[in-house]
Amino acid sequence: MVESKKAETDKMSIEDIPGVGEATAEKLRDSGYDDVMAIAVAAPKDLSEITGIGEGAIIKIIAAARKLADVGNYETGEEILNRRKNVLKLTTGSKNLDNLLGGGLETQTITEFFGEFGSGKTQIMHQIAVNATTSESDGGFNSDVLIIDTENTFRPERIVQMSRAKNLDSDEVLKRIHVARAFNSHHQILLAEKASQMAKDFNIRLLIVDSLTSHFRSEYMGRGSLSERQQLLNRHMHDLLRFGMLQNAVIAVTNQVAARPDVFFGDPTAPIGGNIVGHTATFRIYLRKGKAGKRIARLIDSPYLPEGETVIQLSEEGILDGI
């Protein structure tokens, strides 16, 4: 029933939404909203600002889209369970880390990896980018990947190393990884909004943001700008989450840490972003350094998995199980 309803929605055009004529449809499409579901789950204020259509008219359009797509109503637990069967899992390359995450990185959710410099965050992002291009039988999605690089940390040479370690054609893997350098927070937000347009041309099942908060942290300093920073960060994270839901994709983000006076799981640091990031990320993994290239990964937040930790190994071949 859930599958058939989704198929019906996919066949609809935005002109099927009552109140959407040719001119309005053109504005919506030009802004990247070209399907009924994307409009149904949009925030009225954001959609109004992006399209230039009055907020009153947008509220009516969204309400009509929700009715047409049959979203926003109560569902039974059985219906939600059936919908959850569409969730896919992406391997991290480490069985230890996969087990900690209940089988791998989930689609339709945001998974945050945070820790200090050198804790392995970017290495894990490179690894899952390679893994996503592999077949489902190998724990991948046979899909393309989007990476929003905010700190110029993407290295194609690392992708080549990891690909060869898995006996993959590194040239083909690189062709399936699409990288955009974000030069400031507004550019970063724009790139996330444009991801849906990329998904029209490519089968995107993984979207990476490395790192999530660096631009926001450097551009909005001091208590006076905290409210604006958090509002923009909240909008950005919900754009990412919406993409994950609509495309059935994994959203993986890295986050920085800052010193704080109390102790956070034995380390006097805490992730940037406060409650905005904490409440929107579905899974949160804290990484810290071990010895001889080992890293300790601790799951500190999940809606259904217990807290726990495991050991992984960073090597030239990629992310492996720690011994």
Ligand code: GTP
Contents of the next structure:
Amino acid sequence: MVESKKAETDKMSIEDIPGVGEATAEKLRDSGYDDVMAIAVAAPKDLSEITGIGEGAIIKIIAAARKLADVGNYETGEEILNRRKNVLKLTTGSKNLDNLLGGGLETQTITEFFGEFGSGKTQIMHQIAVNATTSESDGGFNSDVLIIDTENTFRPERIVQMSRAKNLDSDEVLKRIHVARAFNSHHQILLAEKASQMAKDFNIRLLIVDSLTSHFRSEYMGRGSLSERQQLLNRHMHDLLRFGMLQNAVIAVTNQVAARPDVFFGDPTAPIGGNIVGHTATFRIYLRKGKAGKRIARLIDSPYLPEGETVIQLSEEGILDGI
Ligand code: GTP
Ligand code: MG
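Starting from the form predicted alone, produce the coordinates for the form predicted together with ligand GTP.
Full assembly next; the chain just shown is listed first.
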């Protein structure tokens, strides 16, 4: 049902929204809102600020877009359970980490890996990209993969090594991994929005953003720009989640940690983006360095799985069990 609704709204143009004339449509488009569904689910205050259209007019436009896109209806528990029945799970390569996640990375959900530099976030992203291309009996989706690379750390050579370790044809695997380099946060947001166009040509069940927060962090420094940064991040996270729901895809994002000046005991670090990222990501995995390529992975704040830790091993062959 979600798929058919998507197809319907894709055919509509924003001029189909009652009350949206040429000038208003132009303002919406210039702000990146060229899609009825995106307007229907936008927050009035944000949309008013971003487009410069008065809040009163925006509230009416959003209400009309909601009616047109037929959103805002309640779903019964049964409908939600049925949607959940379509959830697929992707192996990380480590049985321990899969078990910690209740069987692997879930589709229709954002999973965040956070940790300091060198904690293995990018290695895990390479591994799950390879795994997604494998058959379902091998824990994959037999699908293509999108990677939004913000730090220029995608290495095809690692894909080749990891593919060979699994006896896969590395050329075939590389052909199925589509990488876009994001040059700044706006570009990153745009690439996430364009992901649905890629999904028309390819069967994509894994979308990776490595790293989710680096551009936002460097571009929006200081307290004055914090609320703008959080708003943009929030919108970006919701675009990603929407892609995951519509395509039944895994969304995997990485995040660094920042020092917390207010914490003097225990672990004085926290993921960047704070609550915005935390509330939208359903699974959060905290990675800490151990000895000789071992990494401790801790599941944090899961809605229905117990917190816990396990050990993984970074190796030339990829991500393996550490114990
Ligand atoms: P930042 O992006 O800087 O925040 O770090 P990250 O968490 O993405 O770290 P990344 O995944 O790049 O981890 C780098 C670590 O992976 C290195 O320090 C190595 O320990 C390990 N690693 C990477 N490639 C190999 C490899 O070919 N063999 C082995 N044994 N380890 C590797
Ligand atoms: Mg990295």
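Here the rigid core means the biggest group of C-alpha atoms that line up within 1.5 Å when the two forms are laid on top of each other. Residue numbers count along the first chain shown, from 1. As the structure is a computational prediction, the values presented were derived from the model and not from experiment.
Query raised in the report: Once the two forms are fit on the core, has Pro44 moved its CA by at least 2 Å between these two forms?
Result: The answer is yes, as the C-alpha of Pro44 shifts between these two forms by 2 Å or more after core alignment.
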